[in-house]
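The chain that follows stands alone, in the form predicted alone, written as structure tokens.
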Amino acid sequence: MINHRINTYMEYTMYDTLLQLPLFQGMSKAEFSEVIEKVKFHFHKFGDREVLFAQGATCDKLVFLLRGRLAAETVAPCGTFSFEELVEWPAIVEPHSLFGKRPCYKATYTAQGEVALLTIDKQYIYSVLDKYEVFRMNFFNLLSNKAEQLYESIWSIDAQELEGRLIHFIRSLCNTRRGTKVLRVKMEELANLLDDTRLNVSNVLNKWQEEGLVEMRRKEFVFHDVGSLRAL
């Protein structure tokens, strides 16, 4: 009897905890019953600074962020520069990168403080997962979202002036207008992939530190609300 209320304090926990994760939204507790019979799901912990998944790494099962926040760093295919973001939990880590030509990480994930993750293998979602209605068409939105938002990235740009060029090259980067962003390049390179002057970017940038848009560091640049710099 004990256990039998154990069990199901812990069901309706895991219920409670994935109704809260993207793919698992809008599934009754019928469904989620029967998932948690037939998938194996994998809890794990993490400390401060740790790395949890190397940008490169295959990316072999779905990763949810179930408490704390990672930072996803993604370096450049030609190493001049670097972009880094903050994951915030309720999040899923890349479900985009399970499937195509080359399915790997294209960040790194440090944790932030102390970090809860639960991951399923990708076996799963051909086995058992893809049998359910609301999970299929959850997941088909997260790719969907992720191709208009490259779309968008791609076509928003037009013939700009350097400073509309430059807001477009950062939120091209950018997975999501949440959180604080961080562009590590020199001043030099940034020019050069923007096709201008130091002097002129750098003029820019000082112009956006003094309205509290941009916190300018050693080959760093630290935006807290990429949001604000759609009003420019």
The other form holds:
Number of protein chains: 2
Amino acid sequence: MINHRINTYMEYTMYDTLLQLPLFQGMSKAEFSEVIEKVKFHFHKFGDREVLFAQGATCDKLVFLLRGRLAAETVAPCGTFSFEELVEWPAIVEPHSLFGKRPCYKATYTAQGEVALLTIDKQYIYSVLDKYEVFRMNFFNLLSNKAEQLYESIWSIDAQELEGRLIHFIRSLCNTRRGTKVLRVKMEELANLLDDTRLNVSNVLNKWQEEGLVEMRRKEFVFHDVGSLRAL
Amino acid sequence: MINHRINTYMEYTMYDTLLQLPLFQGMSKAEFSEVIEKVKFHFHKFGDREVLFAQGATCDKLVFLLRGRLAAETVAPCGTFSFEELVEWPAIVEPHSLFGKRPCYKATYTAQGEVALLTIDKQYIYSVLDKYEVFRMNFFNLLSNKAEQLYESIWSIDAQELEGRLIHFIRSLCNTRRGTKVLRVKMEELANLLDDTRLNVSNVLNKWQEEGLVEMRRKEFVFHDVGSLRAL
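I've shown you the form predicted alone. Could you give me the structure of the form predicted in complex with another copy of the chain?
The complete assembly is shown below, putting the previous chain first.
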């Protein structure tokens, strides 16, 4: 009885969490109940620092972060830098990496503290989920918004001084503006990427550190609020 | 009778063209016949240099290029440059701009010679098209591939000499590698965008011109094969 109550409570909060996510928003309770009956949900728990998915691994399931926080780190193809963002619950992990020619994770996801996930195998998108218009429209919107965001990032290039170019570079790597970001790169390599001198890049970053915009560690630059970086 | 024959022939070739497009690929003839019965097709013809859609205008229909060629020009938000690509039939015009928060054309489309279009109002995606699994999967794939392409473009940044950076800049603006591209920008502005001197940028472009990689006109740089541009 107690277990039953706990399950019911857990289910309630879980469904509540799912319904907050952009994929299920707008779905009626009745539709959502149908989905729950037909779709197989897998629950996973991970401890602190456990790796959930590796960059480049096949993405073949819808992944929902129900509780906790993930660090998502992408190593650039050139190999000289990486960029890490935090993913806070509730969230869907890379819905844009499920389809297309190369359905692979674009980042390595590591638990920060305890993490609870729910996953749904990709096959259920075909067999159940996309039978619901709300789900389809939400998914079309999710994917289109992602393309729009990336497109804007590319086209926002402008003639700028080093500080502006550094801001553009950092923002182009962000999936969201929210949360802490960590750029891992040697100062020398960062200067090369921006085609400027080590000294100039170091001057900008030191100025930012004095203004509280960045925390400089060894080969790491931590930004707690990329929105506060403003081009001059 | 003659008209009937002509219509049948035209319909046949039109359907044939549509079935070649990634949105309908894999659809059975029976399914496609059903679609034709339920969906309202609009046909349009445009003469040389007529503007079909303007950058920033609302994108509220599926647009199929059935015959001819379009010039698609995007003016960058900074206003200092534009980039033009050619769209050859058969093609779908910006399927990634139909959904999301800002469903607007990203380029201005102008007919190059005579052009035949078929359009389907967005409402038919909800009411008919996305009832077909093949269509949905094709659309998910189209959108995901677009996001993947843009993502790769952003992350392919590397420490490079001016020539490599110029190639990266041009390629990041391309939707396809095929066909002629026109970059419209003053040499001085291009140098500013790349944070280099006018002389250095001019030297690279003159070298490319000697190698037949670019055609330099007044404030215009024409690339007939961006694939042949190779970083050193």
